[in-house]
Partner chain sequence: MSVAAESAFQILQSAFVVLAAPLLMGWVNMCRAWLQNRSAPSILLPYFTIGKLFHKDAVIAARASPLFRLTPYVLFGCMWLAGGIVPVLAVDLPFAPTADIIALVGVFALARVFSALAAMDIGTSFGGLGARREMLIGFLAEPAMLMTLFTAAFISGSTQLTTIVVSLAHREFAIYPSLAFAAVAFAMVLLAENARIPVDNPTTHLELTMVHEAMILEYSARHLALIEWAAAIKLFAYATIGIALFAPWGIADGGNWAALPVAVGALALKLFLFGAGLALLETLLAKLRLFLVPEFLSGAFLLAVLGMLTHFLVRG
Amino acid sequence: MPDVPLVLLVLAVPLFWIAIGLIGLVLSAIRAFRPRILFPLGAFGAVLLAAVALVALPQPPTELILPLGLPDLPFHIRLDPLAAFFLVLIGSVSSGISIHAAGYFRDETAARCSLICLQYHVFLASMALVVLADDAYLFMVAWETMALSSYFLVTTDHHLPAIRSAGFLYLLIAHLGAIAILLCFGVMSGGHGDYTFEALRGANLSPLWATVAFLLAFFGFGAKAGMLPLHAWLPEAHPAAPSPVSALMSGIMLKTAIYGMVRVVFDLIGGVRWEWGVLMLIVGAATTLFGVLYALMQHDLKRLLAYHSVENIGIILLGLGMAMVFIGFGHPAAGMLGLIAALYHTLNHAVFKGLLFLGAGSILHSTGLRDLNSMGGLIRTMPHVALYFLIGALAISALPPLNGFVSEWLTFQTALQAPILANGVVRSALPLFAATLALAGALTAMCFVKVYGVAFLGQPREPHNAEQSSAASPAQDAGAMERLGMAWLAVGCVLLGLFPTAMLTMLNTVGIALVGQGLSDEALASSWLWLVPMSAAQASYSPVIFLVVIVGVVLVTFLLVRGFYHGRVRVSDPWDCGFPEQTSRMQDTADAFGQPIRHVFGPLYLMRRELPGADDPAPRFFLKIEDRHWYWLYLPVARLAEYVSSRIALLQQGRISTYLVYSFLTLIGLLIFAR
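The form predicted alone, please: structure of the chain above, on its own.
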């Protein structure tokens, strides 16, 4: 179809997804039809979306006006390099998740599966439309559709009070963010009434109003992204949702917020200021450290992954903040490297976090368990899930040669460009933010050593509570569709780690479209074997050579041990410290694993503990760690809102004469205002 514009092909995919959802709703009586046919069709649409967007990425922007919406207010569509990159992300990641969902939802009832099918595909379509929107009106319609469809997916099990509470909190913060985004568009329009992005892009804002627009965008999109201190919905909503939905929310939906932030700050507002970057760096560093430290204290697997999403959003903000600092000081080449690092990590996080949530979902689907302290030895009964989860764990821990390492390494390289900055304070502070990233990387690796060791190694444990005990079943490996979905994302982790130069070239196109300048010629001239961020004299990295060295060292070590040390495999019982009656209760638990970190960073946690005494006849250990933000931020705001509501409620008298007085006074006020 050479004559069909790419934007039309891209636009056809969200419409296709909506059609799939409606078909699933109409054919509600055929239970197996949706998981076996409709979800794989959705995955096919996602692959098509990613392929077309990949072709469109290096091409000039294409615009389209749709005769839809309000009178004289049509929808505007635009496919440019930034939108194409995020469509590649949405298509490539959601394809694996949809394949997994085909297996995950196979046992759902017909009525429940029909609703999930509709909401799931509307959710996908709305995320694609957010990226394609070229006016504030369509953007907000798609944004709200995304929030509502994901809310209904989060509250799939709405008969549980905790699920309803998590859904309400998510919806509340999502709409607070939406109000801020709406106000941001209002500020950028400057009162001329034209809300197309082309008009917003051409508006001439004063420094004060540009800063106001930035702060509103930062707050609004940060609330959706899970940025500190607006993260509170994320650890509640992600565990509540079905696992493929958690993967979509963490892997893709959070990235639409990053897209919005980049679109507004770098494209619509323009004139990036370094002070904005410093603010983003401070919030990013705090978000990163907070996320990983609280993830280490979790024993609910999905909640732990949700806190790691908070951490990775902080890492992305660090890259964006560095980009803004360098561009604000007049060094666009270094700023471009920071922007590319942030976008690369956005894609990487979508891939490996999607994979980890799917792995957690397969465990939950098979065993009914989310509590790490109730798992153990799953590698024997779920070897495929163990393998794919291990790849995701290595990737999120930023271990080479997988993809997580590449984007974090690029972020470090951006920080190392600090000596070119003229401001001494900012120049000195930038390495500190890089140190934050290094600390977070080490703590993440520790956290996933805990997760993998407790869940997959050792011996099986007994469920810790009655609810899980009744739900637990003998573990079985994931089905074929679930394995295929996880394998798709695992391959993505490997390819994005081994061949980063291709992605660097594509992201450079995005950067040129936004900032007008790309990376240095030396960086772009590097071969597929070497990744050169700025110049080969400063730093270079070859993932393929690194992999060859790792494989070579392992092989040589194995051969040396087999040939010269043991000579043969000896099978014997492990050392039991002189106590042969070992049970699974003697294994290290998730709580015990985090004890050293709990002691070091104790003031950051709100801990409630009950420790048994030496002569306690019924010893009991109790530990609960809570988020301090609930007590110093959220609860005071909730109490204030409750107080104000109670005062306003005094106006409600239940007498018609009183309401008529209100109406009369309102009319008088409007007449005065109209004059």
The other form holds:
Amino acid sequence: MPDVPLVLLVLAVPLFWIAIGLIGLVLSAIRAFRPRILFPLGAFGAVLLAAVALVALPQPPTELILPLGLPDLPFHIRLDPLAAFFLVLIGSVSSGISIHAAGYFRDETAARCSLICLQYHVFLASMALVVLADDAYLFMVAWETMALSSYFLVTTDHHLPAIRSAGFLYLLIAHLGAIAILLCFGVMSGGHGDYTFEALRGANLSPLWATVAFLLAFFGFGAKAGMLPLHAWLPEAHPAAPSPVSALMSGIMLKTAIYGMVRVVFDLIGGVRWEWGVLMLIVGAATTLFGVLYALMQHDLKRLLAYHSVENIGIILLGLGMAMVFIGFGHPAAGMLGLIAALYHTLNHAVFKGLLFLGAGSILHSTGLRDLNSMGGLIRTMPHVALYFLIGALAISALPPLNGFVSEWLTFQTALQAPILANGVVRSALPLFAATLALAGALTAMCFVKVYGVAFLGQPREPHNAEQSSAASPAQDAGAMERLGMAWLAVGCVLLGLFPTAMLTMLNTVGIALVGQGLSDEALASSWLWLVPMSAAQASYSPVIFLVVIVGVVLVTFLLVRGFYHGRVRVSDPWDCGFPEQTSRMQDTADAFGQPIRHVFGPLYLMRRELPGADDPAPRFFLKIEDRHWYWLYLPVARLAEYVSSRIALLQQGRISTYLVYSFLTLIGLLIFAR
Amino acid sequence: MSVAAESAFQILQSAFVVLAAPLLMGWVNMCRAWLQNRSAPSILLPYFTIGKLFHKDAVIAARASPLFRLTPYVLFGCMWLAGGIVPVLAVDLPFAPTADIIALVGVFALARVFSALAAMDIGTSFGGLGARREMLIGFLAEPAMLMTLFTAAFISGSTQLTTIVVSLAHREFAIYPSLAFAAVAFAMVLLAENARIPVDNPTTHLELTMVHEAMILEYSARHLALIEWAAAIKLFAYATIGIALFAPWGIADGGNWAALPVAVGALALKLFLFGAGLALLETLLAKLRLFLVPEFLSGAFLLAVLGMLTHFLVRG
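Same protein, different state: after the form predicted alone, show the form predicted in complex with the partner chain.
And the full complex, kicking off with our chain again.
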């Protein structure tokens, strides 16, 4: 009987996390808080969770009814392959983040730290419960707990007004999404009053109601995921939160929204329609391009990473959309490939975005800087962080042989299955969505050349930073705990990139449970060395050989050049072009690097610029890029809401007699209609 | 054919690409000199240049990081890999399944990112300028390149270069309108990706025009030699990808020694024509302003997309 204990083991981890949070809260009153013990304990729980979920993944689903919740409305728990996959994601990524957090929060005051510890671990536990929930009731409870605990984490520095307003915006959009999800569950239950997922799965919806349920789920989960145009909270909330929290939110919390989307669309509603897929593809493509183009304009490192989360959610939506199109047209094998690509990208994004946010956190910790325009030359003072960040940057830019490339490659392969589709328009449109993906990939590479080149390479850009770093306490590399956390995720980037076939088999199990058909036999029969999505004649890729060849050539060339010629090196100043007054201020800043993009995609941005003239005595360069969505969506909606509420407020006169009239009219109305 | 023969072919082809690449560069330069009414340098000049550079002492800026010294080797490794994957002399080579065309584009992107990073490493204003321009060209050229390759992939039902070549080489001769569009787009991308006129001018050192040269200003001696060599291999690889997609006749099967002389002869003839054509293009065209390059490359992208749509509309 190994099944039931597995569920219990999995369930024990969230409880363990909540216990850690409470212990942290209690301990702070007794003595100075010790993040060095509690956060690694949380990481231990996370590793355990990932390991157990990995074991449970290929096994048939197990269910459990907990004696908790309301009377007659107990919580249902279910561990199936999809849930297990997301638990693996949560466990493996959060363990690295928790280790990093142990180092990151070491200097916090005891009171703050104990609160962070409680919220952090409740946040983790709620995400695990969202994935485990098997009824709408527990799902919504966990979902709201997740939103609230992350809200408190975002507003850790609540004395700053900017952070309070970022937190408010986050809470607002989170709740709009939650309402839509709640309504979606309501539609799916079809008025039977039974909210277990089992009942929702069995409900027979008419095509109209199924579409309504899909749209509600798409909106609700999209709001949480940061889909266009509901992304506005992401670039506000992520920079506001402490870095390990940003890593958790961007790496894992957004993925619970993807989980919800997959669960509802592929599992609960059933009968996927291709029109839904087309909608998802259009929104996904817009999200992808918009996210990366705005990321290129940012010079705040964490805002930039937040916009890249928007972009990557778009890529995941592209994969899901393709899967839905193929399944809707009756080609489950190709649809499976799209689903696998999307899920693989979900995991990959969690790993590399977690890593990048942790890197940003370490930079912030050590230099106090978030503005790229004043960084520079960090590779010399923080070599470890520089190495890990480079791995993350190459991975997110979808460069082989790292993990980001594999999932984008699989998405491309899905798009290339287009000729089997019957509908001519969709068939020729699918490769165009692949083109937007290609464009976004190349733009991401540009963006991360900017980030890495400006932050880590070159010289410090602001003179006072240079003085700081040459003074008694130079900008130091991250501490051991922080480095360990980053190294764990960096290794993940490399391994997920080098050995994708193992992941493919795992995801195949998930896909079979959802779609009912797996990948082709040839794809699964290939050895660990080769990644074959359909058949070897169609496409194959071997990241290991790829890496071995490049590394081999590098080594051989290096030794040959050394042996045949010589290794003599003269060190000198860089070439000054005959102009000896070179300063570090002449390097490209982040804004300068984005200039060609502003030129090419100018109309997309709302730009305010002040360019100094030639004979300006006090030249000043000023540039502000704003999100157009504020002006054409959010502010009109806000004004409309204010107008409507001011009208409704007329009802509220504050006089008892008026209210009595209202009651009287209501009674009359009820008497007429309730007969 | 036996694995040993195929492996021998693989080694032969890789060595051939790496060694012959500077010759193609020399041939293009020679044609260009003739067309511009200059007396041409020796066709072997690129070899002499590389050899001379290897003998010199490397000068490295004091604040260079390890990334700066690693990059030339990475570029060389990437291009070597690309030369092993593209079917140049033969199809069905053991390396061929390592990467399909999408991964091949990934190899070039990897090399580009490394060279742009190295350019920003020293912290001079030129390096950043070059890196920024290079990435601008890259993000425009990469999707156009992928669309071109997708057209060929749709025709042959595979993204494996070997399969594409086999299916295109063994069809009855017919003009595919989609391939014609794709070929023009590919030529435009080739010019942009290899720092040729009208996108970049490899022979000047003017701040207004430099892209590739601005990135490698700080390199000298063996590092510069490797970068130049890698650039030559890149041009060779692009030329052979073009040949594989649009004129794949005469290529040998892996391990088929009898077909090898024909393959070498056919390749030499095609590259001879390619070099002359490239030199002619570079002589006839003028260098574009930097901000006309996006229009040039979005033109290439549109052509590639048109090619793909044509394939779906007329099935050819």
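As the structure is a prediction and not an experimental result, all values here were calculated from the model. Positions refer to the first chain, counted from 1. Here, rigid core means the biggest group of C-alpha atoms that superpose within 1.5 Å across both forms.
Novice: Could you tell me how many Å the Cα atom of Leu667 shifts between the two forms when the rigid core is held superposed?
Specialist: That residue's C-alpha sits 4.1 Å away in the other form.
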